[in-house]
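So this first bit is one chain, no partners, the form predicted on its own, shown in structure tokens.
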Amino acid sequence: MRIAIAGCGQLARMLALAGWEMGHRFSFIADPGEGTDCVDGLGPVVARDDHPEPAALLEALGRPDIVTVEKEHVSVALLEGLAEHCLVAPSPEAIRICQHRGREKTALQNLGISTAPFQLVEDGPSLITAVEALGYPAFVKSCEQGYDGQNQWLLRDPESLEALAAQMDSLPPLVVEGAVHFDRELSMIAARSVSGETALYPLAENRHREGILLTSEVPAANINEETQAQAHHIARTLLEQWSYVGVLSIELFDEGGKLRVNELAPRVHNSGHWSQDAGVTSQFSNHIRAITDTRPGNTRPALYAGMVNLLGREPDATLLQAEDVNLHWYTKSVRSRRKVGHINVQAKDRARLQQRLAELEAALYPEGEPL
């Protein structure tokens, strides 16, 4: 088949060379401004703007048999226009809520599935009352856009309330989120197919540095069967409510066993980039099977694996000669910040496998030194 992905950054990258492997041919489709060094060679790019009207649009990709995406900040019009003469997945709607924190959220309290408390709010008084009722700390975060730790705000006292107050004449709509007491942050990766058959992988947990994800670990440790059953239902819940189709990947706060979904993404997931090295069907090629209404693959790793991300930098040669790490470049120039790749390891048994991610942390992010 041939599969039109929206988006050219490193997960586009990862989910062509997974659906290579299994005879599929891409394209891509560039929002103004887009690079495209992660694609090239890849398939053909087709500047979104050079052809406004959707079947223009498809005839410029190569008549693709599906359109999927690798990010949810795409032109939802865009993807309904498209859906009309073939098959888009996820669908326009999942893609609709999951762009915007508060329809997610709305959604989700709609199906009975805990979050954060939160208010809406588009101006200075709205956020006073908001933050005033929810309780400091409060975290407030755009609408739209803010990942990343960016467009995020943590306010711990009144004034640094009434500093963003006084700003919020030129922010965009701001979701106010009260404080939950987590103990730590996990995540799930979920896939459904066209035809209704669902993969979850293991729980992973997550490690964060400036609000950006640094590490991962899966299986989570310390996972009782009550915590995987509210998972499991989590991502049933969704995926079956939605007839969603591809990966679903679902960030969590994990409260004392009680688990509150934080976000939602409609596409593969960073969390989820253990899979390529584990011993199983990577997200990449379970999204694609799933798009393809192809049976998903197995979700269980064999070892325990770990993945760290690269944020600006590249790692020594040194680092890359241990048997068991694998390196995945998504061909970005380095900047500040910026997820350049990451790297794989995998591991016997646990006390191995955090032994291995804390001695890459340190070789790339000395002890003081700023991402």
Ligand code: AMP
Second form
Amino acid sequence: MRIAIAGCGQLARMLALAGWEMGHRFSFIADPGEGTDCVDGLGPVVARDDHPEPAALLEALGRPDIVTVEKEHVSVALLEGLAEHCLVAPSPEAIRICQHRGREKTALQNLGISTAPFQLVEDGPSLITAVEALGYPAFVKSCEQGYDGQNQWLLRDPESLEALAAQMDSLPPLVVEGAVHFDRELSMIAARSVSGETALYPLAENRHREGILLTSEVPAANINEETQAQAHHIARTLLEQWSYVGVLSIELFDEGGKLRVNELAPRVHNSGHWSQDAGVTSQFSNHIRAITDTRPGNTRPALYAGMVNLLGREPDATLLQAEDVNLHWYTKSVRSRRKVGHINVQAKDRARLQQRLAELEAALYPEGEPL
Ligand code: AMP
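Alternate state requested, the form predicted together with adenosine monophosphate (shown: the form predicted on its own):
Now the full complex is given, and it begins with the chain already shown.
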């Protein structure tokens, strides 16, 4: 089949690499100014602005059978226009919800799924009321366009609240969240095919540095049946209630075994990259399978699996000599804090996996060195 991907970053690259193996062919929709290095050689890149009409854009993309996304910040109007001509998966509606924190949290609440306590605010007075109700520290996030901790403010006291409230006129709509006192951050990658067959990966435990994902460990340790059941319930509810098609990623806070959803991503996710080398069908292959109406493949790894992100650095060649690691390099230029690749690692037992993750992290991020 012909598949067009909105976006030209590393997730588009890895989706296309997985899909090429299955005989699919790809094209890519680039936003103005978007870098396209990651998808170089994988199919034609079409500038969205060169073809304002959906039919003309599809023609330029080589008449794809399916349009999918590698990011949530895609014009919903564009996707709706494309959906009149071909399958768009996930649906424009799922993407519309997930690209706005307020809509997303409201949708979760309506499905009875726990989130951090939150209030939506649009001006200084409503910001002050919300923070006073939710208490300090308060996490204030822009409803749109925030990722990896960007466009976020952590308010610890009335002074910082007043300073932010004074700027409200120049800020976009915001969501205020009360602090969740979580023990750790988890995520689940879930997939549903056009015909409704679902597959869930094991929970991953994720660690961040400066708001950016650094490592994932799979399966997350010490998950009891009750926590597992909550995760499955959340994933199945979303997939089924939304008639979702493709991979859906669910970021979770684990607060003493109680799960709250932090964020959803209507796409493959950095915390699922471990699946490329863990003896399962990868999240990328399963996304392609799901949107081409093929039943999702195996999601249960036989080994313990981990991932370390390469943030603003290339790995030393000696690190890559070890037989338990695989490098995934995004062919991007290296800049501070930028995700330029990742290393996957596998081990027979958890202790060994944790040791290897610690070794890789120490080698890549010497203490005291900024990201
Ligand atoms: P986000 O961009 O929403 O994923 O937030 C970035 C990081 O900030 C998360 O991975 C958490 O570590 C932290 N964080 C965000 N929201 C909250 C919250 N309501 N309570 C506690 N920590 C949070």
